[in-house]
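Take a look at this single chain, the form predicted on its own, given in structure tokens.
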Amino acid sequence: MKILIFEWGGGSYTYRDIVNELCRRGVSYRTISYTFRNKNEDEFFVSRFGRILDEERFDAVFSVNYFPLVSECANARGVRYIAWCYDNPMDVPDIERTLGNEVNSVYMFDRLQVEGYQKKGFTNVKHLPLAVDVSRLSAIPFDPEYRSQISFVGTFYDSAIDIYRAGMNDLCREYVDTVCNAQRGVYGKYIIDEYMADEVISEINAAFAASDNPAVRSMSVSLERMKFVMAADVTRFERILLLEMLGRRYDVQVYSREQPEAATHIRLMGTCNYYDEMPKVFKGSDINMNITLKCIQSGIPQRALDIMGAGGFLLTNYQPELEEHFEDGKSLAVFNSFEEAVDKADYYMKHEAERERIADAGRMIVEKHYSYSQAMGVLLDGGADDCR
């Protein structure tokens, strides 16, 4: 079997683990890297990528995340296109225009997102959780340089919501603020999706158009974009608040590109390399925090699997799909509120042996149910692993 891999920009976090699994399976591949200025229109890319498909025979095209132009090139030649997405939602304007292309097999890790697309008729969108290479992570040694009580690896999502809020009228601004405030600290229910609709976006865009400010009059926002910036704003609030609450009690080290001014009780450590340094953070931390991006409605984020796959102890907010293989207090620790997160951090900081037992159990479950071997079998065979 021969696969043409499309790699966006500098590459995805999971690219190396994916190609390692392809090599283990004896699958040959060629990788093309490119960065779009416009994900829906790029004549140069279409010409060059199409020429490669014409000149060589490939059994399938593969990418981490979904790209319309890759789909269009494959569709024009009848070559199967496999996309395995770890972004949720996908940052693809007008995604539904190409999502139903006949050659597409698009796998997403959030079951509720998949159900939403399937209800719209996109039967080629399927559910597949993300994966971890536990054997690779196990080979990375503990490093005392990364020792900490509590750690968090992730972004603070410097949302563009304030730009949009400034152009809204009072009624729209109050509505958006009310929905965001209602979503804060709520897990297992995506309020933003429930209360933001096309009618609200029409009102917001009408307010932009009626503005006295020429810059505001030129603005417009789609429903998906507005929901994302609201979710990002809520996530930023939750991450800063919870980490600050924990930072008043413990040494909390945060690995992130951003340095939010509101964060005064945590230690900002800069970024860490995904393959080599991040596993050392997870191994060296008594407690590893996962605070999920709010628009991930049901799925297990990559970071949560990375933590457990490295043998780290995970304290995470509730996500519905965690219940399929993990149990609170047995293979991870789950919180449903800020207060419960602090209480559980207090408890597990005092019970080292219990933390270690839970971390070991979590690692074994990830190795059994969330391996690249299992996932790649589903992707290449064209099935859907929804038995998880």
The other form holds:
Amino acid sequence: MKILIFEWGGGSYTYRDIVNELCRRGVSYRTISYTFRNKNEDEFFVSRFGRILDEERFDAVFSVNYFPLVSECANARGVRYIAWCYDNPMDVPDIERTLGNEVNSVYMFDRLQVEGYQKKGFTNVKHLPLAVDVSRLSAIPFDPEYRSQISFVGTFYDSAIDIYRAGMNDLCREYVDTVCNAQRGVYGKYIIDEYMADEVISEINAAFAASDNPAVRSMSVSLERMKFVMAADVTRFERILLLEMLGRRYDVQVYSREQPEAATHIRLMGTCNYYDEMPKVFKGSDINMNITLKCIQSGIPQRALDIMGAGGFLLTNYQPELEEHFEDGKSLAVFNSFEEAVDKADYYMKHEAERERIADAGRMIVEKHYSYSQAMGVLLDGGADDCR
Amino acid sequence: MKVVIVIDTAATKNIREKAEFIAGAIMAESEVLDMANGRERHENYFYLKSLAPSAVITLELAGFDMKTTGDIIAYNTFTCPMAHVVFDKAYKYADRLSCRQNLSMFTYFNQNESDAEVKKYGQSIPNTCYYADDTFDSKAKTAAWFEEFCEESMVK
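With the form predicted on its own done, generate the form predicted together with the partner chain in the same format.
Time for the whole complex; same chain goes first.
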């Protein structure tokens, strides 16, 4: 079997683990990378990528995350296109224009997201949880340089919400603020989705159009974009607040590109390399936090699996799909509120042996149910569903 | 059209003259960015991003040591086409040539460079090109080279 892999220019986190699995399976591949200015229109890309597909025979095209022009090129030639998405949302404007292409097999890790697309008739969108290479992570040794009590690796989303808020009238701004406030600290229910609808976006865009400020008059926002910036803003708030709460009691180290000014009780460590350093962070921490991006409604984010796969102890917000294989207090620790997060951090910081048992159990479950071997089996064989 | 020519005078001492010659020859607004300007790598990266160039030309693979947290060359996060001009022997840049490059990147070797050597060190290069020995000795030939690159890369 021969696969043409398309990689976004900056690289996907999971690329190396995926190609390792392809090598294990004896699948040959070629990788093409590119960064789009416009994901829906690029004459150069269509010409060059299409030429590659014409000149060389591939059994399928594969990408991490979905790219409409990759789909169009593959579809024009009847070559199967497999997209395994770890972004949610997918940051693809007008995705539904190409999502239904006949050659597409698009896998997403959030069951509710998949159901949303399937209800619209996209039966080629299927659920597949993300994966982790436990054997690779296990081989990375503990490094005392990464020792900490509590760690968090992730983004403090610099949401564009303030730009949109500034252009809204008072009524729209109050509505958006109320919805965001209602979502803060709430897990298992996506209030933003429930209360942000086309009518609200129409009001917001009408308010922009009616503004005295010409810069505001030229603004417009889609429903998907607005939901994302609100989710990002809520996530930013939650991450800063919870880490600060923990930071007042423990040594909390945060690996992130951003340096939020409100973070005064945590140690900002800068970024860390996904493959070599991040596993050391997880192994070196007594507790590893996962605070999920709000628009990931049910799925288990990559970071949570990475933590457990590396043998780290995971303290995470509730996500419905965690219940499929994990148990609170047995293979990870789950919180449903900030207060519960702090209580559990206090408890587990005092119970090292229990923490280690839980981390071990989590790692074994990830190894059994979230391996690249299983995932690739589904992806390459065109599995109808994840069936784990 | 805005073009940025990236060099590293710490790695290649006399390269600035070459960069300024090319800048003067091509029909575009151009700026020379020296990676050895005392700024941190990431500061140069963000500065280059802020210029939003229509195209980037690197000389002797300057800046290839800027990497993302996924260990990819940071240039791959740019949307504009890039021309990487290698004046020295390919084997001297084995490490840099083995880095994955975007489909929008064109790497130029001297036509006297052995094809086998280029293939050996540049297996990951999506677009391998050659320039005549005297291309960058004349403004007219440099301009013609750049025009050809623009056409090939569909730079806007």
